[in-house]
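Here you get one chain, nothing else, as structure tokens; it is the form predicted on its own.
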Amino acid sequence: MNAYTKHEVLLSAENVGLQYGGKVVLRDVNFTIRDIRRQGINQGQVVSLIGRSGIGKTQLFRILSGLRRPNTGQVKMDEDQHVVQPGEVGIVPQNYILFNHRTIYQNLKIGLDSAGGQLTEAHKRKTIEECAAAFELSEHLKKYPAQLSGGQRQRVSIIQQVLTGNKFILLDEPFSGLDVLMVDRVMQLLLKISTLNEHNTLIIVSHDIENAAAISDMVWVLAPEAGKPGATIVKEYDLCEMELAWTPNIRENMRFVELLADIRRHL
């Protein structure tokens, strides 16, 4: 058993609702992410919001990032639980927003520049080179985004958010369009980022049940309820409590297979 304890709330959604005109898209969305601690490990948090395509995940993504205000409820973050503001949560959208006229080094430097502080140019270069080496991008620093594969651009986009100092990072369908080998590499990258700091929190918004659940400590299912408008959280799975979090070769675990089947039943 992996011993752990849960502590203060890092981010919470409280009664979040969204509608366009008379159409309800999201209704009474509630969930809480708490700081997980494990002895000898900067654990970090990896959680997933899973739902079918067209269910409202993209709109919830925008609300969690502070880029859109819900009609009802609010999203709060950090120890003081203030309402999230644009720019406080790093976002990695599906199209990996990078500046095509800048090299990969220059794109990563934007992350450090926006973080503020008094870092010298030499320190910034050292930090970028260390990150690039850790995530197998050293040979690509002088290239431009168009010269990289989709998986490589995704890694640059994720690392860029890490360099900004954002402890909360939202990822929209991070496994979409990747082959099997690249999916495994991205999963390892996300797990590595989560352990860089105990408060690092990755929030995956996806319809990819298996890959999202495989690296998560919490999973919430976003789906409609019979006879009620809009989508809401219909099921919560605490993988820590189920002793499935941080499990090597989790796909071979029969209890994980049963978990996936149960998630599908609620979608």
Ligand SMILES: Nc1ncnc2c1ncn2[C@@H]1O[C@H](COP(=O)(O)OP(=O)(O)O)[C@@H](O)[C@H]1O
Given for the second form:
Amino acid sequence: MNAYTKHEVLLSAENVGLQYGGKVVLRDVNFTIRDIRRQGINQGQVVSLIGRSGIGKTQLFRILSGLRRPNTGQVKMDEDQHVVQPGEVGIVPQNYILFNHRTIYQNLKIGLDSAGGQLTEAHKRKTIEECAAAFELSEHLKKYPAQLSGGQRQRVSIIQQVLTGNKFILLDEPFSGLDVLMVDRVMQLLLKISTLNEHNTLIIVSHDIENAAAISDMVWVLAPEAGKPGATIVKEYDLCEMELAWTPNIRENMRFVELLADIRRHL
Amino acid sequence: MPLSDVNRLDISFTLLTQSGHQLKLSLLIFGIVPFFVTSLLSVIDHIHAQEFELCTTLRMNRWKTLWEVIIVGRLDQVFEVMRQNFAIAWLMITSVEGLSMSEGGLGVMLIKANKYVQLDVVFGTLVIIFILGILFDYLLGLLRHWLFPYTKLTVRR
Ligand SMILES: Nc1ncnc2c1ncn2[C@@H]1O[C@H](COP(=O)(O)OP(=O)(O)O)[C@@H](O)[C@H]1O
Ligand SMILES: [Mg+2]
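Return the structure block for the form predicted together with the ligand; the form predicted on its own was the one displayed.
Every component of the complex follows; first up is the chain already shown.
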């Protein structure tokens, strides 16, 4: 049922290292995200980098977005594998920052404007309204960010990044600070985005093993290695191969529960 | 500041400026600028770096970023700074007006009444100054809400 094939490399981190003063935060981080294809569906990619607090996830997030240069190594993207530049990867930081002096509609429009394109104003309005309807934001378009709940602002932030036309979207701790219901909703939202386009790729950086793994097709564990400074990838789980990807009610699956326990051991 | 000091300032400022009107204006401006500049710098200093990063990832160029974050994004706070500075200017106006009596004004009324020990007039003038000050402040507050409806909404971080 879940037949799939893996193809070209979409994004790769090569020997990424980061130091602050003499302190090594990240060391030799290597991973590759490949295009996954499935029959009859635009199957995008959802990957997670999991690690405990303070391990360097947010720093890695900044490096992957191109906002920060690593001290060693590089992050490359697309078929030509060029070094990632700021603006090529969408970001949803932990506190979902928006322009507070703009309405939700205007915030989304700024995202769409940066997609360039020769869309007319009327066409842009239509696109935003359709998008808002699809992601349950229609009633909030005229409000300001401060009038929305945290979860709603997060949705706006995610959709703003989708509208910029970026295929890659990085999310820092997307499940923290949300109640159980909102966590489910953001997971639905992310899954929906991941199937909008064949190349859409969501990169989740989180300490929340269960929620991150539940929607991912790849999981990498960031942790320190015995006797060496800094965090690196200590374990890789291919959830497609384990037949744990794209499965509803995955949490009730015993093998998924075992997977979580295994990830926890490596943290 | 005490009146004697103001008088000394008066002499040096009259050397620099021609008319009494100009003198009043330049004294006011000299008094306000330091407050204004430091408040504005503090507004800019409090902009979160993430807001600029958002602009970067939205592929906005430098000018668009400057426009969006510093100009449009902080207009309401600049307005608030102006409102506070207006309050300071309002306090200064009585002493500044006293420097050039021929121009007249509330400050002149106050100083004259004080000189002739007309305490009822002094008190009345003070009340007028007070009420006008409150009224202007209230009107500016209303204007701010009308211009920037998001202004009192702060985001919990
Ligand atoms: N500006 C900085 N200067 C020095 N050390 C820093 C700085 N920013 C982050 N760090 C260090 O990097 C490490 C990782 O931080 P972070 O990426 O925020 O962790 P996480 O997101 O996994 O909780 C922390 O141990 C912190 O001490
Ligand atoms: Mg973090």
